[in-house]
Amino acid sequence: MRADITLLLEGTYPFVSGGVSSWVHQIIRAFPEWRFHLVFLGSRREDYGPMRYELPSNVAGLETHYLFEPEAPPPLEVLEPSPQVMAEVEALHTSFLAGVPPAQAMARMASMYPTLLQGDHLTREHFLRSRAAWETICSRYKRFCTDPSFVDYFWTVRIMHAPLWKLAAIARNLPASRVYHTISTGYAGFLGALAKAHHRRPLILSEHGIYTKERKIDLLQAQWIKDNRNVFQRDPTEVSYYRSLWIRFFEWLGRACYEAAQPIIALYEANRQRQIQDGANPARTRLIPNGVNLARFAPLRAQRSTRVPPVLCLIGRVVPIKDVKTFIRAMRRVVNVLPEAEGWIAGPEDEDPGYAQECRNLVASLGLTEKVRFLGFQKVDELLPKIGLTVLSSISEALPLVILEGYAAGVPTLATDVGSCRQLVEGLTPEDRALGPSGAIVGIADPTALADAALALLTDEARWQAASRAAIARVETYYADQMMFDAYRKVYSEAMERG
């Protein structure tokens, strides 16, 4: 069935809760006059639970795809790709090397889309099973790999490239749509580029964080990426070969999406500049900040106690990028000074159970079992009237909806200096800054600074009230959801007319 807008969603709505998913739900519900089709891309089926959202009635369809499911058994007979196709593959990979102009590489990549999308000239089986592919992998290992393990190189290349054929098949079979809209670069963004090439319809990109940057953080911390060099071969200042290979892979996927998308939307100016730095055409970029439903959250102000509750609440997923451990360590210092204080962690723990357990162990080791509570997923409307501060100790954020929701309910925030948090707390323009600070900003991974800033706000009633007034004024002036909906109505309408 034809859809007006097909949303391309990687690891998020409707199976993962969080800021991006809440935003997607907002957008779908804001435009009941348009029919949405949803494409969810995940890693493996068992990594996700049931849907976390009830799909609005204007969702015409939902398809789910898992890019790293086990492979089917190999065929009895392996067909070889043509020498011409393999030469094109070799030329494409050579164009990714340092020193080659990115525009040249992007042109080569775009020229490969028809081959990939046709589904018979260069198949997944060609890549995984043919002698020609084996010889190409061996040749490039000898020429470029600085790590001694061929086995790791072989499997890294296979795992890295195999999802591209799944994405091509998904793109071929997408239902007709007036517009494709991807909510990140990465695999979803590459799917968007393929969908545009195959169906000749416009592609819109909205980035909440910067996918490539966040992937890079994940990859630099990942334990599953090996560095087989011995201590005499290893320069500790270098990123290992395989980490570098993965990072470059996602950088090129990001460029492919930027090349295909128009417009390219960021939530705030620093991210727009980062998109340009990563290859986006400045003329196609624009800013549309998040917005919240003021009518929903403003009544919560009347439910608040006259006394500021000494409760610090981290609302978010319990995952490393939220740096929940810094929040827990800060709570040890907060409780030392303000014994009645409590720290609440309100968010799902199932995305990274190992990290969640480490956080619980840290709470126990710091003697905070009675003071730091893991609440799991909570209704934010019920939570906000009971807390004194929303806290984000994240090492990476975009424009967090949870800060704006807290503001709308009159709750100041304490956040690390990431993403747009400083803009949200201190203001962007002179008029915005004149409203005053709506909380405080501290450096990342600094529990002492986080604790001291929290104590300064919670123990000074006048200061907290001023921050609360600034929070309400800021969200009402700059971050109402209707402003965001008006901007997206224009984006969709323009794309539909253009397509």
Given for the second form:
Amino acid sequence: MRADITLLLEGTYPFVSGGVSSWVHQIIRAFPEWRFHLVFLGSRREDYGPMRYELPSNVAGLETHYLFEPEAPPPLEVLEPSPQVMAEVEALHTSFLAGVPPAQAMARMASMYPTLLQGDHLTREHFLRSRAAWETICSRYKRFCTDPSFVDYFWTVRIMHAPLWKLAAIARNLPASRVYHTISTGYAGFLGALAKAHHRRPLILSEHGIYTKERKIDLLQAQWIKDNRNVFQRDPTEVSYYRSLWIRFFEWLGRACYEAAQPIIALYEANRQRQIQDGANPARTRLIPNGVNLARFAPLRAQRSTRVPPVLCLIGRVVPIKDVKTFIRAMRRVVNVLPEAEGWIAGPEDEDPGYAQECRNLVASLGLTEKVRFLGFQKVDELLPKIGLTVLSSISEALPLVILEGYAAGVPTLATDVGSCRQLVEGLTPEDRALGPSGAIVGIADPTALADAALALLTDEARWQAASRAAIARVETYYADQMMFDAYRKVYSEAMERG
Amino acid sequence: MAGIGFELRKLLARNTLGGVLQAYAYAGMIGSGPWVLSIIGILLVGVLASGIVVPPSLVTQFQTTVTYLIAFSLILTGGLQLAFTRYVSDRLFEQRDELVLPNLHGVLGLTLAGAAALSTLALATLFEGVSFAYRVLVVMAFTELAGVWVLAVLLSGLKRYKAIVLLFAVAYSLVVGLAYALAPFGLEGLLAAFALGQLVLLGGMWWTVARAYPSPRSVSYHCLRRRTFYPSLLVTGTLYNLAVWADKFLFWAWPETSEPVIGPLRGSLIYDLPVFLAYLSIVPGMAVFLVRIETDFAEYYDKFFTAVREGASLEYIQDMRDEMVYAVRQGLGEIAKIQFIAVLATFVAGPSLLALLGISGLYLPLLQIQVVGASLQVMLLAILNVLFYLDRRRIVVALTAIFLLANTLFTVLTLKLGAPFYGYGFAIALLTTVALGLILLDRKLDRLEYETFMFQ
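Next, give the form predicted together with its partner chain, keeping in mind that what was shown is the form predicted on its own.
To see the whole picture, the full complex is given below, headed by that same chain.
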């Protein structure tokens, strides 16, 4: 069935809950007049549980694809691809090498889309079985690979390329849609580029985090990527060959998406700059921050007691990226000065049980068992009236909804200087800044600064009230969901008209 | 014959002329020992009995009967031998040694029962005018032989080469000795000696396996399950043995080259003796084949696949492939050289050899071409062995099928063409198969890394 908007979702909605998924749910429900088609891309089927959201009635269809699910092997002997196609492949790969202008590489890449999409000139069978593919792999290994292990090179190349044919097939079979909208770069973003090339409809990109950057962090930490260089071959300043291969791969996928998408939407200014740095055309970039439902949170303000509760609350999953330990260490200092203070940690602990246990141990060893409480998953509506500050000790964030929800309920925030947090606390434009600080910003992994900033707000009634007022004004002026919906309505309408 | 390489390499590693000689002698002994011993044993029985057994045609009847027994038992069990050896070596690789004995019992039970049933049926319906004792002894001997082949190939799979040669030596000495003692009972006496010798051989081999691989279970048919059984090996083994005997059968069946010997069994006076003698000429070729393939080739084969698995560079993988190819080329070349010498020796010394053995010089041309044919058969064995190593079972099936077809076709042709062409059918069939085998092997080796990686 024909859809108005096809959403390309990699590893999120509707099977994984979290910030991006809630946002998608929010967007679909905001436009009941349009029909949505959902394309979920996952790694393997068993990595996902049941659906976490009830699909709104304007979702016309949901298709799920698993990029790393094993497929039936092709026959052993296959027809060889034509020499022209192999020459194109070779030229494309060569244009990815350092020193070639990205625009030229992008032009080559885009010129390959029809070959890939046609589905008979350059097939998965060709890639997996043909003598020509083998020879290309061998010659590139000999010319460029700095890691001695050929078998690892071989499998890296195979695993890296295998999803491309799945994506091409998905793109070919997508139902007709007026607009394609991808919520990340990466595989979904590349699918968007292919869908645009095949169906000749506009592609919109909304990035919450920066996919390529997050992938880079993952890849630099990944244990599964081999480094076979021995002590003498290894230069510690040089990233292992396979890591850099993967990083480059995602960088180019990202570029392909930036090249095809218009507009390229970021949540906040720092990310927009990052997109430009990664290859996005500045003229096509836009800022549309997340928004919260004021009608839902405004009534909570009335539920607050007149006195500021000395409660610091970290709302989020108990995982290392949230740096819960810094929050716990800060609590020791807060409690030393303000004995009635409490620290709450509201979020599921099942994602990284080892880390959660370490946090509990830390609480015990700092003698805070009476003061720091692990609440598990909580409804924010019930939580917000009871707390004095939302706290984010994270080492990485995008545009945290928790801060905005707290603002809407009149709760100031205490956050590390990551993502858009400074913008949310201090304001972005001069008018925004004029509203005053709606909390405080501290450096990452600095429990002393965190504690001191918390004490300053909680022990100074006037200061807290000023921050609370600034928070409410800021969220109502810049981060109301209605503003976000209006912005997206405009984006969608323009794209549909542009055709 | 996997695994013999270790002992050979030890001998070769001394790097002395003595060591090399010992290695080749050892390889010759274990490669050819069993059938050399059988051939010599049967010939000796004939020589010893010739004065005692009357009439002398009974000796011919004995030798013909034994030849048929060997031919049919090999054809019957040839497929099972390969399939079962593969099963055993796969299990040993998995270190599940306890599966060996019960599955041997399962396979042996089926083989013995099948052989007994088939031979009883044949003896009851086709053999008119022979004694009851003859029938019973033939059924016994046939059943035992079938078991002997299964065990012999299992023991070589288990690398107990010395035990095999030793047991064959003991068993055939016993056959010769008993034959001398029982010769007064005529044909039945000789057959009884043969059957008793085989019984000792069978028992000895079983005991060797049972002692080395004890198991709590007594019988299992695990090896016949679809996951562990390779039908292509069954086909290969059967086709190969049929092919090897095809020309002999045709010579026995062709009226002009054969005469009735006993019951439905016919023999070919002009063909059989040269064939027997020719097979003795391939001992050096077999020795070279074992030394070359099981040392250099096997070593680089291991290095190649270890390099693939454990992440060596492509250059190293290709080097190992090149070394493998070189070892194969070297091995085949050396077999060709040494067999060429054997052929030359037959041409030069053949006449006097035949004279010495009291055999008519008319046999000479046939002997010469048979030596060429048998030499080519060693080449074919070497090629098939390398293909087995590379696990290219489909090619092996194709090659053995072609061998069977060519041997049948060309032998019939030479029989029609007349006496001057006898023996050429076998040789040309082998030449064709070997040539084709070389081309296919060459292609496989050329595509080795490509197929190893891209066919995953």
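What we label the rigid core is the largest C-alpha set whose atoms superpose within 1.5 Å from one form to the other. Because the structure is a prediction, the values reported are computed rather than measured. Residue numbers count along the first chain shown, from 1.
Colleague: Once you line up the core, how about P430: does its CA shift reach 2 Å between the two forms?
Modeller: Yes: P430 shifts by at least 2 Å between the two forms.
Colleague: Does the C-alpha of L458 move 2 Å or more between the two forms once the rigid core is lined up?
Modeller: Shift of 2 Å or more: yes.
Colleague: With the larger rigid part held fixed, what angle does the smaller part turn through between the two forms, rounded to the nearest degree?
Modeller: Domain rotation angle comes out at 13 degrees.
Colleague: For L368, tell me the Cα shift between the two forms once the rigid core is superposed, in Å to one decimal.
Modeller: So the C-alpha of L368 has moved 7.7 Å between the two forms.
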